[in-house]
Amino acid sequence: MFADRYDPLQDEMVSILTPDGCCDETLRPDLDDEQIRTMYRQMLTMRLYDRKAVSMQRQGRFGTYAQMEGQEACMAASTYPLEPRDWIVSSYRETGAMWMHGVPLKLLSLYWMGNEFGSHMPDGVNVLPVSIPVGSHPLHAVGLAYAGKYRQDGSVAVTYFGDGATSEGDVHEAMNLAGVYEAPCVFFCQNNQYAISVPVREQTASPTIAQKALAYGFPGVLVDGNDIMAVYAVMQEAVERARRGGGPSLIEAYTYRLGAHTTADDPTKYRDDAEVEFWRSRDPLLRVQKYLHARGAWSEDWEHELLEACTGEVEQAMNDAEAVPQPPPQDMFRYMFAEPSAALREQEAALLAALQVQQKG
């Protein structure tokens, strides 16, 4: 429905839940208020985790961390239509999506603490480890999608990336390959307006990112990324299309990161306060809160209960992660190949020798 009715060439955006909490009932997806409340709790957990992670980094307890504040609707709503058999292949900003698809917050915290065990996904959780090189991972998603098609297991692969990644050739190679082989793959672009400090208008001359899908022979849809109902509805359509053999889709979720690119970034150098405040008024959590309040499904007491429960969940995950012993330094050489290459063995030996000298000194 959305892929047919909303033309990305005309800059048409799917929007169902407005910033003031009003819902277009003609487009409303099959989500009841209890499901919306659950999704609100999940988004709140993401936000609390995000803020705690930044605090941990400032204290030297996390490494460089990529914030997701402002993009919670993208992650919560886009994972809702997925099944356990489906795959998620993400970049470094999808901590929330990985958690939604089964990766415990403890493991995610271990990853950000620099512990290699944080990339060991639990059995049955179809999530690849975080990909740091920008734009390289959509190719892996296409491979997983094609494997699912070959095995006829009904699985779908979803890959997340930012607007900046669409300036990388790998992303276009992945979309071209997916289009040619009609792979059951969903490309989910979180257009948060900046590739670190480069605004999207300086990355592409096309009015939308979604329209790029047309060149590869499959639908592209532009959606309000701060609207959980719209993201869910568009994603549900794309996943169902892929699962029934209809091929890939590209979803451009138009959103905004309220925080910095990472904890190593200073966004005041390239954007002003007025812009940030405009987007704060479009906060995805505030939007859902207004919607639920109007329907008598939100109260201050419930909000306080949620804050206490979600804060406890985040704190417990962080504490559990910090209680895990640090792996030995040579652990970093264990997970690239089944059998270490000669070069890796040489590097490991050099590291151990250097550490031995350091200890003696």
Contents of the next structure:
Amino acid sequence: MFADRYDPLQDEMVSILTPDGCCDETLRPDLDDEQIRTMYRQMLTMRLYDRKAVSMQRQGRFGTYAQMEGQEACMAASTYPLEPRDWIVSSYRETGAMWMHGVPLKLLSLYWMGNEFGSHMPDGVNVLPVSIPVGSHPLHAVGLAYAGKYRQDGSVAVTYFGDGATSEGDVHEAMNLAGVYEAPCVFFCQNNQYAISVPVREQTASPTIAQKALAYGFPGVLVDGNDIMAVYAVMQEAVERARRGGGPSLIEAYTYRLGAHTTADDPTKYRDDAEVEFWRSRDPLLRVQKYLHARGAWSEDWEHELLEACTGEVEQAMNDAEAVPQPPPQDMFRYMFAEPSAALREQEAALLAALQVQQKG
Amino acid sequence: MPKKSMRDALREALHEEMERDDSIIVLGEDVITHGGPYAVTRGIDEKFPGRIRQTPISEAGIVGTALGAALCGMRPVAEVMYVDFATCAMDEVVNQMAKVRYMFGGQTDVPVVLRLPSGSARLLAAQHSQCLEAWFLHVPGLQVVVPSTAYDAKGLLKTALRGKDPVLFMEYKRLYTNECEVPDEDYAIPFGQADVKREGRDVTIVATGPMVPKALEAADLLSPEGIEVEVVDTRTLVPFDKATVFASVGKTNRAIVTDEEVKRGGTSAEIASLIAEECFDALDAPVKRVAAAEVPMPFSPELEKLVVPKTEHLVAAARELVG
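Having looked at the form predicted alone, could you now put up the form predicted together with the partner chain?
Next comes the full complex, this chain leading.
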């Protein structure tokens, strides 16, 4: 319905929940207040995690961290329609989406602390490890989707990437292949308007990213990425379409990165405070709060309760991750191949011997 | 025992393994209509409908899709029409396929086989004639296989198709039509086992791929002069069988390392330095390398002949070492 009614060439954007928290009743998705409250809590957890992660990086306890503040609705709402059998293949800014699909915050923290085991997904959690080169990973989602279709297992692969990634050749190849193979794949582009410092208008001459889908032969929908209802509704449609054999979709979620690109970036160098302030007024959490408040489903007491509970959850996860010992040196040789080669065993023995000498010395 | 070409042996391995394991799927450009540029995948579509898929001209797409499918239990065999075009997929090969098991904490198998037609053939010029083994063996996480005979090709491809890690399977175009005895029965050749293709006492030629038949020719030519050449075919470069190479050098005390790659930074450099590092005391003479000139492959067939290392270069190198 959205794919048919909203023309990305005309810059038409799906919007259901306004920044004032008013809902367009004609488009309201099947989400009751309790579900919205759950999603609010999830977004709040992401927000708190994100801020704590930045603080951890400043203290030297996290590595370089990619912030997601401002994009919580994209992640909470786009993962909500997924089933456990579905796959998530994400870039480095989707900590929230990975968590939503079953990766514990402790593991995600372990990853950002530099422990490879942070990418060791629990059984049954269909999430690939974060891929750092921009735009490489949507192809893996196409592969997963292709395999799912071949096996007829009904799974859908969702891949997340940013506006900058759409300039990469691999993203073109991924969408082109997905189109040709009618792969059950959803391309979810979080257009947060900057690729590090480069604004989206310097990234592409297309007025919208969503319209690129038309050239690949599948629907592209532009959606307000700060609107959980719209993101949920559009995503639900795309996932259902993929699951019933209708092929891929591209969703462009128009959002804004309120934080820096990563903890190694200083956004004051390329954008002004007024712009950030404008987007603060469109905060995805704020509008849900307003919506719930108007329906008597939000109170300050509840907010305090949530803040306390979610902060505790985040801190617990990070503390648990910090308590995990550093990986042993053998690990780097152990996970290269199913069975280490003779050369690897030799190098492992040499390293261990050298470490022993060092310890004795 | 029946004689078969390398092309037929490879095709046989694919068919037999696809019969055995229905998670094997085949991807690549023109792999159905033409069976790929060298007809290796011909007949698969008829026998295994739905399990072979032609792709758009999209090398990164082929490798990335194969990788994604492998991560959820499929076993893709992807053909990149020429190894030269693997450069279009280097991010997927180097940053993704090679590293995903490690980055996943060892959690997943990555059974992707990339079939990569390699090396010179007449009139294929600079962008269709390269030998890029050295690029790949430099990257931790990839296995690099270079068969030199039809027998080895079948046995090694079977191991590749039964393994759990990515394999770059270098198929030398000039070897596709070479025939040798290949049994109809099932067999597999483990990785990391070099093969002494001919025994000799005076000098070892460590050869890969298309240089193996040339080394054997050189051995034939030198034998009447009283120079007995031992030919060691590496078969796999990663994993690499040092033991067999070192044992041979320990016996002959002289080594020539040869491949068709550009000499600078080539596989021969790696093997020669391993020998120098670990067999120095056994050597009676410096290690020699016979490889290609540091130029792109010329289009002109006459010039091409001057670039590809030849039997006579091996003969000359052996005479120099022994004489």
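Bear in mind that the values here come from a model prediction, so they are computed numbers and not experimental data. Under this definition, the rigid core comprises the largest set of C-alpha atoms superposing within 1.5 Å between the forms. Positions refer to the first chain, counted from 1.
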*asked:* Where does the chain hinge between the two forms? Of P327, L286, Y80, H172, I only need the one at the boundary between the rigid parts.
replied: P327
